[in-house]
Structure formats: C-alpha cells, structure tokens
Amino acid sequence: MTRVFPEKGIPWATLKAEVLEVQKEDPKWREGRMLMSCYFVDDALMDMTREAYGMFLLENALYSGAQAKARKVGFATITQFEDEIIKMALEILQGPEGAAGNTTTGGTESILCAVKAAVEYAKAERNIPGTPRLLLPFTAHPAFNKAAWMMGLEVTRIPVKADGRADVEAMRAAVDENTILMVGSAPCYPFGVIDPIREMTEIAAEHGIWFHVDACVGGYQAPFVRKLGYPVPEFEFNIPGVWTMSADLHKNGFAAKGCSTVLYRDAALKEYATFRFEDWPYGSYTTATVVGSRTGGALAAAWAVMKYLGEDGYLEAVGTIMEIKKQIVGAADAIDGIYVPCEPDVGLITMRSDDFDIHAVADAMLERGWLMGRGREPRSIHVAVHPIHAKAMNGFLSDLSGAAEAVRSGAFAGSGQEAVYAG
C-alpha cells in the first residue's frame, strides 16, 4: 500500500500549491456555474465570515450556555452568539413568547433533534401501542428516514399532489395511532414549493401529534420573500400546530457550513431532546443536540452574518435570487420541449420535459461548464438559486437553450447519469 502519512511534516506553501492544484478540478462556483450547494452573496461578506470563524476557530461550542457561563467554565463569547442567533431566528420565524432552540450542525441533526424529541414525548404523553412511525410527504428530505433508521422507528411516505405539494387528505387517511410526527416542508427540495402547513397541523392536533416543519432550504428566505411582496404560503410558528423547525443558516442565512437552528413552540418541548447523563466520573454531561464537541467557529460565523446583512441584506440578497428566479422560469418556459411544472415559492426550480430526456441536457451543460442537480421521480433537472447567479445568467441561459436544442436534435444523447443527492 502507498503510504500517505507523510514521515515529516510538509511545508504549508508546498501543501496549498497541492490543493490549488487538485481545486482545478471541482465545479467553478465562484463564476456562478454552480446552481447548487453553494450559498454565496459576495466576496466582501465571505471575507468577513471567515475572519469571525477564524476568531473562535478552536474554541468549544460543548462548553457553552447558561450553566456553562453561570459557572465560569465557558466561553461566554459562544453562549452570547447562539442565544442571539436562536433569539433572531425566532424573531424571523415568528417564535412566540417562550419558544427556545439550539444551533446545530445542519439541517440533518436539526431534524434528528425533532425527531428524538417526538419520540420522547410519545413515550412519556402517549399509549403507543406499536413501532412508532413518521408520516411525511413523498417530497420530505431522507433525514428523517435516517433518524428512523438509527432511532428504530418505522416511515410512510405518502404522494404528493400534481402541484408538488402534500396531499393533505391523503396524510389524514394514512394517520394511525402509531403516528409519533407529522413533517411538512417550507419548501421541499424537489420541486420548491411549501407543503399546506396550517391544513396539516390541524390533522396532527386532531391526533395529539407532533408536528415539525421542515424549513432547512426556506426558513431564512420564505419570509424575506414574503416581505417583498411575493406569494408566499405561512409555515412559521404563527401557526398553532407547529410545534419545531429545523432551518439552516448554512443555506440561504448565508452563513459557513456546520450552523442550522432546530426551534421549539415551547422550551419545555426542547426537554424531550436533551440528553442527560450522570453516571461517570467526571460529572454531569447534557447536550440539547446530538453531537458533543464542535467548532465555536460556526455559530460566531453565523452571528456576525446575521447582524452584518440584518432584515436589509437579506431583502437585497433574496430580491436578487427571485429576480434570477423569475429570468429562469421565463426563459425555462420558452425553450420547446422544456417546462416548469410547478411554480416555485422560492429560488428553487425544477424543470421537466416530455419530448426528450431531460438528464441529457444536464449533461450538455456539464460539458459547457455548468453543474445542475437532477431529479428521479420524476425525471427532471434542478437549479438552487443564489445571489452570485446573477453575474452568469446571460451566459447560464443561453447554454440552456444551446444544450436543449443539441438533445432535442439528436446531436447530443448524453451520458446516462442517473440523479444522485448524496454518496
């Protein structure tokens, strides 16, 4: 076997010329050919986000909060930044009088937190007779089926309906007294479209069931956009029957990877994921989330974007992204053969085609320099708008139009690449 661990220790300038080397490689996000993934506003809040991570780098978020601070053993620097960043967020998503929450390290552990936290509560305030279950529209992101799989709990997936939203009569028909929690997206990935939230948490109150809202794409655009003067559906906590939320700040907050926020209607809620151990030596252990150590890094990046941008920046940066939005659908639309299903709430757009197979035309435009996301069921190719599209779109839509032509000519027959999220 080659070795890798080098005996001595390399020189940083002969490693950063290694790696420049190898980033030739990846996708050219910087230039705006990246409709995915990358969340970036400008260079200017870039560069003031990693001076903050870069400032707290080392220090340990595990050693933060109320207790840590009371008792001088944390940094009160990390308690002060998740409480305001949770005390902002909630403000955002209209979190009423007493409702509390956690940063997290993204969207996935935010909806693990919320699931463990509805199993819990059906365990102590419920007679559950079997496997406890999810019910989630087709549409729900596979982390809960990855907090299923690791918590022991069973899931139905119910279809959605032809806008892409949930099927709200359906979710009624399939509720059983095993349903621990009832998920609805704000907006669900696929298609960018906000699930009828206010009609779902009414089944779930009928049931006594926990209801999350799963807003990790939208929770720190959906409102701004409504701001603007967009149609955008309710899914905040203004709705009696949301009882959590997972939204990622590490998405459209703009902040550093490794910060999401999972909220709660009610502190006592939050109760039901914390996890409390006395049995060692060393003394009491108690975590609200599920992983221990993480860099303080994440959530002084994730405070100081916040306070940087404020209700302005964000309004700015998300007028842009409906804008980019709005030049897509359009130009999606007048391409023939190409067509937008369903008309997105936010800057996600799914776009689809019966004449011919759309995948090829995402493989046209990987061979022009531009990456795009991909859709199974059904087959369709899939574009996450961010600010720094902007700068690339008369470059972006000409090729689009360029690269459905070739496919629909036969020029170009694609790859055969199939839709991957993850792996």
Ligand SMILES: Cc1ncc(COP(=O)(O)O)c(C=O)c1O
Second form
Amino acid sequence: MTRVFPEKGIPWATLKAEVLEVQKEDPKWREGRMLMSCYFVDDALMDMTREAYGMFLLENALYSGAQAKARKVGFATITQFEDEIIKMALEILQGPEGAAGNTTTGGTESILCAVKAAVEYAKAERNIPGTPRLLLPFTAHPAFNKAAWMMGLEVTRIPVKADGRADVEAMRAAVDENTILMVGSAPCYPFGVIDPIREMTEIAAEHGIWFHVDACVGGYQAPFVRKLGYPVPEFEFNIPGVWTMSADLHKNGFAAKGCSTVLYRDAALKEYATFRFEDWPYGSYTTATVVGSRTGGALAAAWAVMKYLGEDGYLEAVGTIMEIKKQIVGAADAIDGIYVPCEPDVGLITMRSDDFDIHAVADAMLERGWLMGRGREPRSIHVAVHPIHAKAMNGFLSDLSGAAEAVRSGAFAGSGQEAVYAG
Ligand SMILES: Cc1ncc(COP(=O)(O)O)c(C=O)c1O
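Please give the corresponding structure for the form predicted together with this ligand, as opposed to the form predicted alone shown earlier.
What follows is the entire complex, opening with the chain shown before.
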C-alpha cells in the first residue's frame, strides 16, 4: 500500500507544485466562471486579508474576551478585533443600546448559537409541554434542521408565497404551545428575497416566542443595497421583535472563510447561549460559541477587511453586484422559455422554465465552463452575483442564451445531474 503520510518531510516547493496541479481541476472562480460562493473584491483586498490572517494564525481566540482582558491574560489584540467587529456589525444592523454579540466560525455556528439560546430561554422562562419546535418558512437554511437534529427539537417548515416570501398568515396558523423559535430570512438563499420580518415578529411577540433573523447572506449586503436607493425591506434590529440575528462576514462581508457574527438584541439574551463549566481540574471554562479553540486569524482578517473597505468600499462592491443582477435578470427574462419567478432584493437570482428542463441548461452551461447553482423545489437554476462576475458577464449571458436554445431545440438533453447544495 502506498503511504500517504510521508516518512520523510517533503519540501514546500514540491508540495506546492502538486497542489497547483490538482487545483487545475477546481472551478475557475477567478475567471468569474463560478456563479456562486466567490466573495472576492480584488487582489489588493486579498493580499491584505492574507497578511492580517497570517499575523494571527496560531493565536487562539478562545483565550480572549472581556474576562481574559480584565485579568490581563489572553490576547488583547483579538479581544479588540472581536469588540470592534461586533460594534461595527451593530452599527450596520441597527443594534439598540445594550445589544451584544460575538463572532463565530460561520453561519451554521451562528444559527446553532441562536437556536441554543432560544432553547435555554424557553426552558427558563416558558412552560413548554411537549418537544420544543422551530417554525420556519420552507426557504430557511438547512442549518436550522441541523440545530434541531443536534438538540432534539422538532421543525415545521411552512410553504412560502408565489413571490418567494414567508406566508405570514400560514405561519400564524402554525404556531402552537411548543413553538420556541420563529425564523425569517434576510434574504433566503434560494430566491434572494427578504421575508416580511416585521409582520412575523408581531406574531412571535403575541406568543412570547424568540424571533431570529437569518441574515447570513444579506446582513452585510442588504443595508448597503438600501443605502444605494434600492427598495430593500426592513429586517434589522430597528424592528423591536427581532431578538437575534446571524450575519456572515465570510460571505458578503468579503472576509476570509471562518467568520460570522451572531447578534443579540440585549446582552441578557446572549447569556442563554453562554456555556459555563467548573467541574474539572483545570479552571473555569466559559464560551458563547459552539466551538472551543478558533483561529485569531479569521478575526484579524475580518476586522481588517471591514476597516479597509469601510462604508464606501461596501457600497461600491454592492453597486457592482446590483448592476450585474439587473443585467442577468433582464437577459434571462428575454431568453425564450426562461423566466425569473421572484424579483430578488439582492444579488441572488433564480431562473425557471415551464417549457424545458432547466437543469439541462445548467448541464449545458457546465459543458461551456460555467458552474451554476440548482434548485430542486421548484426546479430552477441559480446565480449568486459577486463583483468578480462583472468581467465575465458578456460571455456568460451569450452562453446562457446558447445553452437554453440547445435545450429548447432538443440538440442537448442534459446529464440528469441532481440539485446538490452541499456534500
Ligand atoms: C441564508 C443562509 N443562512 C445560513 C447559511 C449557512 O452559512 P455557513 O455555510 O457559513 O455555515 C447560508 C449559507 O449559504 C445561508 O445562505
């Protein structure tokens, strides 16, 4: 059997050559050919991110925070990064006086924290007779089901309206005595539309139910889209019934992977997600995250990116995204047999067809070197717009039209590939 773990160390130059060889098979995101998940602004930002991340690669964010600071132990730099990231986040997302938050490793972890807080709150403050239940629009992210799977909860997903937004009345009708958490997305990933958050919070408030806004993908995008003058529905903490929010810096915050924020309307709510432990030999252990150790690099990089871009940097990036979005929506609607079923609030576009198999169009695009997302229900293809797509737009749109024509005319049948989001 060939050994994978080398007996003798291999020089980095050799390893790097091997990596570059394998990397040739990766999607060509730098050429704008991956229509999802490439949150890249430019090389200057990338270089700065790399340097900031590298400066704190081995520093552990577990050894930071207010308590470590008060005792003059732990990493003061990381404490400051996290403090300022949360202050900036709360400024962008209209956090009220007394609001709190912390960084996490990603959107899923932020959601796990909020769900755990809701569970603990319900245990402490409410009398839930059965298994606690999460009430979600059908479009909410799978991370809520993952949380339920981990914590032994039930989940009800409610079909959304034709415009892709949560059906407020259907959600009202689905509330029961076991409902501990209601969720709205800002926006949902499949359709890029923001749920009617204010109306949904009013239902939650009537029943004393924790309300979470999942702004993982839109938290650092939608407020800037609105500032540019586009009509973006409100979802932020100015709505009194919003208790928690997840917002990812490693998505439209343009930070390196490994950084999200979970924000609480009040520091007292964060207490419900805080784990404290004393009963072992090595001293007290307190975290408000799911994970323990985490790299200071992700925090340093996120802090540097937010400060480096500033509001004008985000506005510029978002302006580019919204221009591209307009171009794609217009071009897709003009293609015979393709339509965009919901007008997205941000740069996430769904395309459908009633005339042919839209997944075959994604297959035909793959043959032309473009990687697009796919939706299952309804059957659709998907584009997440990023600034890097500006340079590829003409080629993308003409190939999209060609791919659709090939499928419509029967010249291309598709490969029957399924819609897979992860794994
Ligand atoms: C709306 C929404 N919520 C949550 C997540 C989960 O984020 P992560 O993959 O960083 O865990 C995503 C990821 O795309 C998302 O779009």
